[in-house]
Each structure stands twice: as C-alpha cells, then as structure tokens.
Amino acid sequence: MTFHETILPNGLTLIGEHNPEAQSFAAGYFVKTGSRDESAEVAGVSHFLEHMLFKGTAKRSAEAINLEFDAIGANYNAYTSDERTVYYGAVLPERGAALVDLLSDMMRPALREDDFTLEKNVILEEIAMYEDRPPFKVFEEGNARFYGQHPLGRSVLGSPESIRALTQGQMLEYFSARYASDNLFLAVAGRYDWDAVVAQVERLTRDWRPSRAERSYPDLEGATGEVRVTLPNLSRAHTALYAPGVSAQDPLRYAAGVLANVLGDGSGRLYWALLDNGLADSASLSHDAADGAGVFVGYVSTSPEGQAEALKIYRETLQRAQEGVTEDEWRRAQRKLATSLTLRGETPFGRLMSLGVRYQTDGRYASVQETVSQIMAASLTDADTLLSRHPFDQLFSFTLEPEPT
C-alpha cells in the first residue's frame, strides 16, 4: 500500500490508499461535522443536509444524481453521526473519476427553498419512525440524560420543534460555515492515478473557500445512577447504560476497545451471564471513542419482570470484571478485533471507512497493518491502568419500560 495525501492551495486535503491489486475504487467526503457541532435553534440540520445534498446540484437534479450512481454502477449511501457527515461510494477504477466528479459537484447543493420545504416532511416522518424503535429512543434519551449539556448528547435528527423551525437561510449559514473547504477532505481507497486525481479535484473544487469552522471541546462529566421511564404500548424493557471511557486520542483507546470485547461482544462476560442463562435477548458493551471524550456505552433487553434482576447481573458483571481480566480473555478479545479490521480492510469499499475516520480524528494515516499491531499491543497492564480508575463505579443508566398493568 502506498499512501498519498496533498494540500490544494484552497485547504481542501486529498488522501489515498493506492492499492495496485484493488480490483475497485471506493472514495468518500468527509466533513468534520455533525450534531455536536449544531446550536439548539438548528438542532438536526446536519443530517437535514445529509439528505439536502441528494436533492439536487447547480448542473444536475435530484433524478439525475441518483440516475448516474446507477449508471457508473456504484454502490454507494451517507450517513450523519454526532461527528461527522460522509458521502461515499465504490465503483470499478475505470468510473473512478466519474465518481469523484459527482461527489465533488454534490458537495455544492443548491438547496432549493421547494427541496427544502419539502425535505422538512421526509425528516419528520423519520423522526416519528424512529420514535416507534424503542432500541433507538432509548439512546436517544439516554443520550440527552447521560451527557447533560456536553455537545455529545444532542440528538442526530433533532426534534420535531427543531426541524420545524429550522429555516432556508439557516440551513445556508451552516453549510457556507461548516462545508469549507478547510473543513472538509476527500479520501480515495484501491486502484487509481494519484496525480489525476489532484488535478481533477483541483479542477473541480477551484472555487471553494476556507472558513476555519470550530469545535468546542467542554469537559464530559456524565450523570450517573438510574432514570426509568414508562411508555405506553411496550412489550419489552429497554436500559442503555454509560460509564466513563477515554477519548479517540487517548493512547488507551486500543485498550478499551478490546475491554468492551472482553465484556460485551457476542461471547463476551455479559453473554454467559445474561444471554445464556435466558434472562435477556441483548446485553451488550462497546466503547465509543469520540473526539475529545469516550464513553463506555451498554445496551440490555429483557422481559419486564426480568428487567431489574437482569440490571442488577449486568452490573455485578462489571464491577467483577474491575478486579482484572485473564491473559486468555484478553488475547481471544484481541484476536476477534484484528480479523474484523483485517477483513473489512481487503477491500477499498471497506478500507475506505477506517482510513478516513482515522485521520479525520488525529490527522495521520495508519495502515490496517499498523492498527492490528496497535491492537495487538494493548497490554493487561493498560487494562488494569483502566479499571483502576474504576469507570463500571460510576454507571448511569436509562430504561423505558411498559406502563404498570
């Protein structure tokens, strides 16, 4: 693998993973921002962009956008997140440059005023979609609750009264600010011509501007005990659960990842005490590591009645789990990350994810080569180092469960 990376005079960055073998080209746009990055009176307007950006440009429609990812035979989609908004696809080499060439025109809208009015429509009935999703509206709450006022716990889709509210000539003033040139990169994964590439984006996106877009970073002190809430029309109840992690740029983040392995994966602790023994149908942990602040994130499902039993285990697992971790768990967990990466890695399609998340967060790349050793180097003594800080102490959790019969 070769790696690539180039400055345009306007700060726009180009990466790439040259991959000479690739039997595909896979490149994304990713912008550093998302809803951490959004006041209350725009709250949702990152991921309203998401979908404003498919709605049409200066030189094509909305049909013919979606018509030519068909034609060059791409697979393709974007998401929003807390961090970022990327839009990303895959195609066969030789339809690598039709490729960029609508990313790059898609990263000019011409946010319509009637596109946006009727967009509005499309985001609310998300929202009331995923309002029915009890799995969702539990992190969407829990979230609220657990980082309080900290940037992180704002929702991704906003709220009803947020996107009703939320004008054209807002929805503009965001975008010009936070889809700058300085603000946002290009990264390109597989088979392709670096220097034609840099010279077609170069070409492409000549009158892009720089806005120097900012990014608060306030201390995370998250809630901690329990909150439980009753709703109408729930068969099953729903905790997510929160305990403090480290951030994207903590040299312990390895180590925690591979701790939530230990704990949380499909054969994890929580497995066999809860899974296994019929007292719940999902417990899980994961750490997200985000930019600036990390948190341990659970999640249990459980019958009613089961509810508070199944709680008090999932805690008791934890707290166990705070006098140290086996040699052998700990190399299983490690072993399990390294496939994952190594085989979501194979493919530009795949890669493509990794390498631009990584160097969005610290401005480096890192080979999947590099990473798996990185994994691998996590020691028990970074665990201890972790668990001495006794994070599972300070747990929060949220639930919805059913109202009384």
Given for the second form:
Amino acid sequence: MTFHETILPNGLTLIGEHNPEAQSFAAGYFVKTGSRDESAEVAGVSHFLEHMLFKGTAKRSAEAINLEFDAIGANYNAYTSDERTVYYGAVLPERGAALVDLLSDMMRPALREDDFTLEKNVILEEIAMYEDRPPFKVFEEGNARFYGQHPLGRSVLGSPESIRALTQGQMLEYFSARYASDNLFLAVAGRYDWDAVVAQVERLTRDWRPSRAERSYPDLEGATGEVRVTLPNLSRAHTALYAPGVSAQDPLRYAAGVLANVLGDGSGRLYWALLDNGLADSASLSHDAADGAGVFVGYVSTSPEGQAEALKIYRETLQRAQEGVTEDEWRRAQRKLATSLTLRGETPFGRLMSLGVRYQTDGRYASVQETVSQIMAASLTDADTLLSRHPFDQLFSFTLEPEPT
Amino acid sequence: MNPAIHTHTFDNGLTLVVQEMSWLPSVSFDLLLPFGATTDPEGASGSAVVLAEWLYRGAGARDSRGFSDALDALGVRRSGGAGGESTLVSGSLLADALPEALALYADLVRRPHLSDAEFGLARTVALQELDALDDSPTQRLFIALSKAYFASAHGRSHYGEADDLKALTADAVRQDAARRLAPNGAILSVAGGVRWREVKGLAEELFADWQGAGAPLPVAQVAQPHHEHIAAKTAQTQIGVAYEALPPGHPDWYKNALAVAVLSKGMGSRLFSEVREKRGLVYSVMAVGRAVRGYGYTLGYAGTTPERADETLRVLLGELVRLREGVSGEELERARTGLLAGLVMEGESSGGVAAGLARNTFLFGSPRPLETVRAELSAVTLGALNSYLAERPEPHFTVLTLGPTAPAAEKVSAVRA
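Switching from the form predicted alone: structure of the form predicted together with the partner chain?
What follows is the entire complex, opening with the chain shown before.
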C-alpha cells in the first residue's frame, strides 16, 4: 500500500491509497457538509442536493449521468449524514478515468428548475418510506430531543413541509457556500496511476474556487431523562438512547469504541442481558465520535408491555459497566473490531470509505494497520478514565410506543 | 488473475469448496446446512429457525456463554441464520485463526447441547423476531408474497408461524435435528488467505466422520397467479410482484440474468428510469432474480404513497411486460458490463466469494468459476437475447400490495390483457 496526497492550486485536495493487488478502483468526493451545516429554513437541503447532483450538469443530462455510470459498470451511489455528503463509485481499473470524469462533473450540477420540482416528489417518497420504519424514525425524533438546539440534532431528510417550501435559489446558495474546492476532497483507492489521476482532476476542476466554509461547534448539552411518545399503527416499542461520549478529535475515541463494543456489540453485555433471554428483539450500543462532539448511541426494541422492564435492565447494564470491565472482555472487543476493519479493507470500495472518513476527521492518512494498532493500544486505563465520568448516569431515552389498547 | 476453485465431496455427502486468495490476511466461510423452513415438519413451522438459534447455545465442552466468548476471542464476525431451503452458519476472521474457529463450528453442528433450558430461550427469541416484523412493512410484504406465490412449502415464512412456534417442544425439535442436521448435502465454502491442502486436511479431521442422510428437499410448485391486498395503516403502499423465470442451470440462464439487469441494474435501468427518474413516483423500485433449487422466478418491488400506487403499479407491470419486445444493443452492453464488473468486485472480498461458492454449489451443483460465468455472459448476442425474450411466454403476475387502500384491480388486469 502506498499513500498519495496532492493539494491543487485551488485548494482541492486529492488523496489515494494504492494497492497493486487490487482488481478494482474506487473513487469518492467527500464533502464536508451535512444536516448540521443547515439552518432551520433549509432543513433537508444537503440530502436533497445530493439527489440533485445526479440530475445533470452543463454537459450531461440526468439520464446521461445514470447511463454513463451503468456503461462503465460502476457500483455507485451517494449518501448524506449529519456531517458529510459522499459521492462514490467502484469500477474496473481501466474505467477509472471515466469514473473520475463523471464524479468530478457531477460536483458542478446544473440544478435545473424542472429537475428540482420532479425530484421533490422522490424526496417526499423517501420521507414517507422512513415514516414506515420506526427503528429509523425513533432516531430522527430522538435526535431532535436529545441534541436540542445543537446542530447534530437536525434531521438529514428534513420534513415534508421544509422540503415543499425549499426553493431552487436557496439550494443554489447553499451549494455555492459548501461545494467549494476547500470544503471537499477526492479520495481514490485500489489500482490507479497517481500522476494520471492528479493531471486529470487538475484539468477538470480548474474553475473550482475555495469558499472558506465554516462549521459551528457549540457545546453539546444533551438532554437527560426519559421521553415517551405514543404513535398509532405501531406494534413494538422502539427506544433510542443517548449518553455523552467523546469527539472525533479526542484521543479516547478508540477506547470509547471498544467500550461500546464490550457493551453493545452482537455478543456484548447487552446481548446477555436482553437478547439471549428474549426480553428484546434488538438491543445495541455504539459510539458516535462526531466532529467536535461525541455520543454513545443505543437502541432497544421490545414488545410494548416489556418495554419498561427492558429499559430498566438496559440502564442497569450500562451503569454496572461504570464499575469497570474485565481484561478478557476488553481483549475480545478489540479483536472483533480489528477483524472488522481488516475485512472492510479487503476491497478498494471498503477502503475508500474508511480512508475518506478518517481523512476528513483527522486531516491525515491512516492505514488499516495503523488504525488496528490504535484500537489494540486502547487500554483498560483509558476505559477507566471514560467510565469515571459516569456517562451512563446521564442516559437519555426517547421511546416511540403504540397507543395503549 | 483468477484463483482456482478446489472442491471435494466427502463420503458423507459434505462438499468442501475452497478459493485461495493468498493476498488477504482474512478468511470467510459459509457452512450451508440443507435444512430450513421448506423442510420444517408439518404443523411445526419455525423448527428450523429455533434450531439454528439453539445450536449456538452450548456445544462441545462449552456452555452458551463460553461458546460465544470463544468465538469472540478469535475475533470471529458471525452471520447466517435459517432460510427456506438451507440454514447458513457463517463467519469471517483473520486467517491464522481458522483452524480454531472451524473446530468450534464443528462442535456447533456435531455436538450441540440442545439443552431443555436453552430451548425455551431459543424459542422466545424466535417469537420476538417474528413479532418485530409487525413494524417492518417491506419485510411483511415479501413474506406474504412468497406465501401467495408458491403452492409448495417454499412459500413458508422463514420466521415460522406464532401458533406453531408456541407449540414446539424441545423433544420434537431434537428429533427433528437428528433427522435434518446432517452432512449429506451440506456445503462448506472457504475463501481467503488460506491453502487448499490445509483447509482440506482440517475439514477432513473435523467433518469426514460426521454421519447423517438429511431430509430431501421438496419440489417447488407455484400457485395460480393472483392479486392480493393486505390492509395496513402505512405511509407508503408496498407493491410486490412475482412471476416465473428459469430454473438454475437452464441453458438460457445468463440471457435471463442480462434481461433482469436491463430492467433493474443501475440508475440507468428501465425500472429506475421509468418509475423514478421520469415520473418521480417512488424512492425505491427494483426487480431481482431469485432461485430455489430447480426453480427460478423474478421479484419486482416498488414503494409509493397510496395516491400514486395505481400509476406505479401500472408502470411497473408495463415495464415487465414490455421486456418481451426486446432490448437495445446499448442496454445489453450496459447490463453485461455491470454484471461482469460486479463479479470481479465481489471476487475481491472473502465474504462475497465464500457466499457465492456456497450459493452456486447449492443451486447449480458446482461453484461456477468466474471465467465460466464471464464466457457465458460474453457469448450472449443481441439477436440471441431478443429471440429468447420474444419467445418467452407472457408473464403471469402474482401481485401483492400492502397499505391503506388496494390499488384498482383493473390496473393489474389491464396490463395483463
């Protein structure tokens, strides 16, 4: 593996991890923009814009973009989160230049009015689809309540009202501010010729300009306690849980990840407390180390009548962990995480995602081996430091449950 | 560079399939056990799913907790579960730990404790998972569509039925395990940074003296095509369609695969283009080829808000019917390029390769090397594909909808006529 990094004169950064053994090539633009960077008036614009980047450029119609992706045999898509928007594809190496050409062109979309109007319907359908998915919906609503006014509480999809009200002009303005050469970067992985990639991208992006886009980092004062909301047409009780964690910049983030695994992975403590015995059909915990603020995030799904008991056990399990975890548990969790990372690194496509997210977070490269070493270096002392803050005493839960019968 | 695939069938009927991927530090395996909902005893649906859960709850020298901890200590990422015709016991891990991991899995399938105490828990878990489906309309749709489509046991829900699950006893499932949990017809696929000789030796040591004939699979039979609606208070109407395709191994198999790719592979495909891009009717629409042993079919899906359900169904079915009129040269080339690239990329991941080896060996009787598939796909000409499509019988759809209101029945029949 060889790491490549080049910054073009307009501020656009290109990075690559070359793997001579790879049989494919993956590329993606990572834009540092997401729902946390939106104002309430334009809620959902990041995600809607992601759709619009597939709807055509000065050179290509929407249909041309789709047909070209398919013609080069790409496995491709895009996603929007609270923190970033990513456009990616993987192809055989001989189609790499075509993929980079297409993705780069998409970063300068036409944002035509008729496409904007038609695509609104698709966004509204996507919102309706998630209405029918309570495990998703509970986080949409739970986030808003836990984070309060903090930008991380904003909905990625927006609401039907905010989407209907959004104008093409508002989207253009948002686009100009966020899709600037210094607020996104291109990452590639697999088999490629670096000099050729750099020359091609430099030519394609010569007109891009920096915008010095900013992101705000207010302090996070997460909610505590319990909130319950009843919904008609629900069968199960779905609970989202939140407790203070550490940010992506915090050296303890690896330990927080291992700790979450000890507790909430498929065979962690929550499994034995709630799933082994069938008290819940789902019970998990992970750690989300976001830019500037981190949170432990959990989920439980149970029968409506079993919810109170399950939630009590969930809380107790986490609180008991604050007394400490064992060496054996810690080692097992580390090993599981190291294996997962290694498996993800098997393909250029898997590597692209880890590579890009890591680079966006840290501004530097980390190989699979380095990340594995960092996980293995996280110590029980680190865990004790985290646990001595008693994060789980502040556990906030938000439950969606059926109306009582 | 396409690594050779090695296979060996032991005297007890267990087939070992291995692909060496020497550059990988990791390895994945799939142990496909030929029991599932399809061979659940009559009136005892859910036996397979309970058994699959029960197996993990203590085996060999370890109790449930000890077994789980031992897998975790090796860093094994587990997956699998009970399906229709088979149950998968799968794992991914660092290659050096494979011998220890496979030894644990040999305990799991050969020396499970199947204790009374753990049985109740395994059944409770199965019931919980069944109940959880109530909040998942798309899964409910596909379960109902299978039931509607098949006349044979292939239509059974993999989750079992609540009444049957509640009536299961430990003794009955233990007896069932003695009948169905067997090496005959089982497949162990392994892909990653391992050597064929070593894996073969290991499998021989762990599995060669395992005995059992297993249960025969029934022949798939379909019901008369029809239209059903399930009333549900959902935001979107779920639309599912099933119709006959080709059995695995049919000489025209790859023509059908290319035709389905024209319909649904990529955002330039017909369904995505006509239903979503041109009309904005849905977020999600697709068609996918499915197969059980000896029988193949195509599933179509779209999710849309109720007021657009009529039009969505009409456009969806219209595209499925229109396929018989043929495809263009560009469409064929895009489909072919996409399938070939997908094969190469799937071939880079140990999990993807292991899953493909097991699935193909089960359905086709052999693992189908990449070169064979590439040659088959490359050989299909536009003329041959369009002749094949023109000669296909008119599709007869079983249509299932789930949502607040039933789409107008005439939309379905109008397209069929």
